[in-house]
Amino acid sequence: MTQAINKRKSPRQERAQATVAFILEASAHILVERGHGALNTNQIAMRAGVSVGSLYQYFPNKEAIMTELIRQKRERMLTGVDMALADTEADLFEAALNAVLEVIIQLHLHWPNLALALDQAEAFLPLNDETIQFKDALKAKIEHLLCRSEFTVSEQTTQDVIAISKGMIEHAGLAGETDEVALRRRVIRAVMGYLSN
């Protein structure tokens, strides 16, 4: 089953990279508009403007496509958080928290329904080990951020801060909120209030 969720090959030439990008974008649109049930390789190929044969050169099935979308989303988040932490290394805790939240909020508010659809897909894709690795990596980054504050930090504190932020951001995205600055302020208030107690 593990092989069935992996790409058949990685595109090397510019045209091949564009084809894969079209496939992934088409899949994302179908997931957002019609859900997992409507996602199949024929529909994806049609929406992407490529042949089914071209799609199968890179992906064995729709599960492999969803897996690639999940992996890309996770990679963007971890890379973005790393950059935010590096850019604010000399800043006060609240400014660094704001920078990290900016990265996460942008990823969720850009396509909130896609983020939800991919979270749901994780439940039936064999990604348990990868999911644990991703959560551990994110937790380590948030713990590193929290250690820059004056508050006492524990594993429970880190988990709670992630849960508070994730819940508020996901709810805002699904509610159709678009004001990223206002959302960041609310999440910061909630996190700072929690840490102060």
Second form
There are 4 protein chains.
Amino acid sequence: MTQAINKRKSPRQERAQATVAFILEASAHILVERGHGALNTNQIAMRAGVSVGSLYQYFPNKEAIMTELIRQKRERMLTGVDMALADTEADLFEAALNAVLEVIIQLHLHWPNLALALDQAEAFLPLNDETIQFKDALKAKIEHLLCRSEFTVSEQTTQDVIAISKGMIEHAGLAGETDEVALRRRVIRAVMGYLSN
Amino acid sequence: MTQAINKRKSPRQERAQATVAFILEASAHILVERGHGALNTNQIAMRAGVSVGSLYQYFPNKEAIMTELIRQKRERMLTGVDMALADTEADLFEAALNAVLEVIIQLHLHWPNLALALDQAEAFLPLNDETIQFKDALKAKIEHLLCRSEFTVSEQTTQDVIAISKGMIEHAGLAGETDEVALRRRVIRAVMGYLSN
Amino acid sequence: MTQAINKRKSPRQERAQATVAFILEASAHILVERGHGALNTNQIAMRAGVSVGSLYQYFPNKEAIMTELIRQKRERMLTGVDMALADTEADLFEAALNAVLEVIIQLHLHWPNLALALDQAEAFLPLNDETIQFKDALKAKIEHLLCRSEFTVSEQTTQDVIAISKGMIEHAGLAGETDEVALRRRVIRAVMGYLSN
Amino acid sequence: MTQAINKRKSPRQERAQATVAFILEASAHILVERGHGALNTNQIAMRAGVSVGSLYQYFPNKEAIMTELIRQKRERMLTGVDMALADTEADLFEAALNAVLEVIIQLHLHWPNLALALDQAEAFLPLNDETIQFKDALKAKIEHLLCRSEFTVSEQTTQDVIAISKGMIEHAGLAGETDEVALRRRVIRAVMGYLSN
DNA sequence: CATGAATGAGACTTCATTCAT
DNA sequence: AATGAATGAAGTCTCATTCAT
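Here we have the form predicted on its own; I need the corresponding form predicted in complex with a further copy of the same chain.
Below is the entire complex, every chain and molecule, led by the chain shown above.
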């Protein structure tokens, strides 16, 4: 139930749902192409092909749009990780790690600037409760993954694995890397190296 | 040396230098305490105890303030790394790595929110040339450091080491970690693990 | 009779009449509870349980709703006064004054905030013709009432009696008085005092 | 110290004081000529011959302007009453009543629409604390005045005298009366009639 | 040089009203 | 008739920057 919290009303008719989608798409595009500073409600509405009024029917303010974008990203991430974990045999650690990283890297590199822009936005927005929940959820999943390995896993270990991966993937995004396979291989190398030392 | 490219005048007199310092301090404080969104020139001037007019005597626009803050951070970082490298014997890799990380971690954790805020600001500002120069300089130094080790060092390796370290240190900053020693030990573990695999 | 001048259609069917009633009630409630500033057509429609579209079937614009509310208030007042006058013997002045004030006070204190809100609204709305008619009608009735007394009655006298009564009743409404009998006694004292001096 | 509470900064330089004065004047004019509904910050600024920005230097929002206008009115009223009371011999009740009413009527009829507009505005604005203080202060002064008379004075009496006077004066303002002397005579007749009955 | 008042473009948001379904 | 999504003019307010003193 991603809705409701920061939305004004849930779009019942198809048209309305399309409007919401347009607004979110437009916001993402602007964020990617012209950055945070150029993101304003008039631009968003214009680019989405709707009126500002419509925008405010579904989002109480500008932040709510960012928030929803971030929520979507997080949801995609969590479900992606879940699916990756579900698709791999419980006892094959490296395969699972591989699958999980494949999903995460794909999500980041597919639209690298959006991922980056949203990461930055997270710092400003007051979605702390949700942020904590998300981080906890992700941490739990990664911990679960790491427990499939032969290594001893503490909370710190999990955090570090996340930090290492995030650091490398973001760095790659910023640097304009596109070779997902190579990146994945290097992240695995780092993670395995960290775990096995 | 701090270049004068984006400055209106180099403050030769003492009072002027103090003014500049006040402005930068005030900006840093606001950034840390109330975030990017609350940083505006009137606030800065007020907090710095000067008039907006004075502020514009020393900085051509708001971005220049951020830029200068970032420059200072970078300069501290590069000189810190240089000194760390200079202080260690040329053939002791781990000692050098340790020293370098000590400096970097200290810079980050001393005022974690400022480091974070400035990192984020970098993404918005159009100081690309300088940014590239800085990244190149840092990369060169780290490459230099890594070459002291027994491992084969490619550009990719250097980048990854930087990415891993940055990821972990930022993560620690966000998480409010304060134990610099423990953090350094973990970063070293990650870097060594990555290199030796 | 409620005129149809400012109405789009006279609601002959029951449901339509109910809709109109709901809209007016909702408006009154919002006015009382949250004031003039919170009164907007979307809110009214929502509170009335109809759609904005329906609202605009029965009222050409927002003002028309206020106007209708004011009309109703005036109508209740004039009929109330008429009935009070009709119910009392032609030669008993004080009894008649008493009866008239009873009606008026009741109308005001029953929903004091609505009365006040509507009084204020009157000042903004361009229903001057109707307003003049109403005032004239009321003045005529009061003059008629005063003529039952032993005192000489000029137009000024009538106006003053109205002004005094209105002033005291509104003041009581604002102050949250609820003792209608005591209020009536004091108003009578003021009016009689004025007339007999 | 009327300032500070609802002001952003107090104007230190002459120019700034003039700006504040212009803004208040302009607001009063608009209020009188075109009513509450036409009062918006852009109009005010334009009419005052300053920029909106300047307006917001001295008033945090639109309401603050109205508030200040109301404060001024109240202050003029209270000081006016004080002076009237001070100017009359302590034992001459009617002379004092006369003097007080003269002041109040003058304040109202001099710019009748402004007085009315502000009275209405009072109802919407959240200056309740101040409103209560003002009413108490006025009540105290009037009570003081009434105690000079031979009549027994309760709080209710005072309230009623205020209500009667206010009702009559406002009514006169609305009706466009200009003969202050005649009005005063009638108000005195009403008040004396009420007291002596 | 410093001051701080003034500026105004532009961002955010509301709400009366229309109109396709 | 009813619905509720869409509209956009208009209003509120901020803040980077200028400029008279």
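Being a predicted model, the structure only gives us computed values, none of them experimental. Definition used throughout: the rigid core is the maximal C-alpha set that superposes within 1.5 Å between two forms. Numbering follows the first chain given and starts at 1.
Residue 90 is among the residues whose C-alpha shifts by 2 Å or more between these two forms once the rigid core is aligned.
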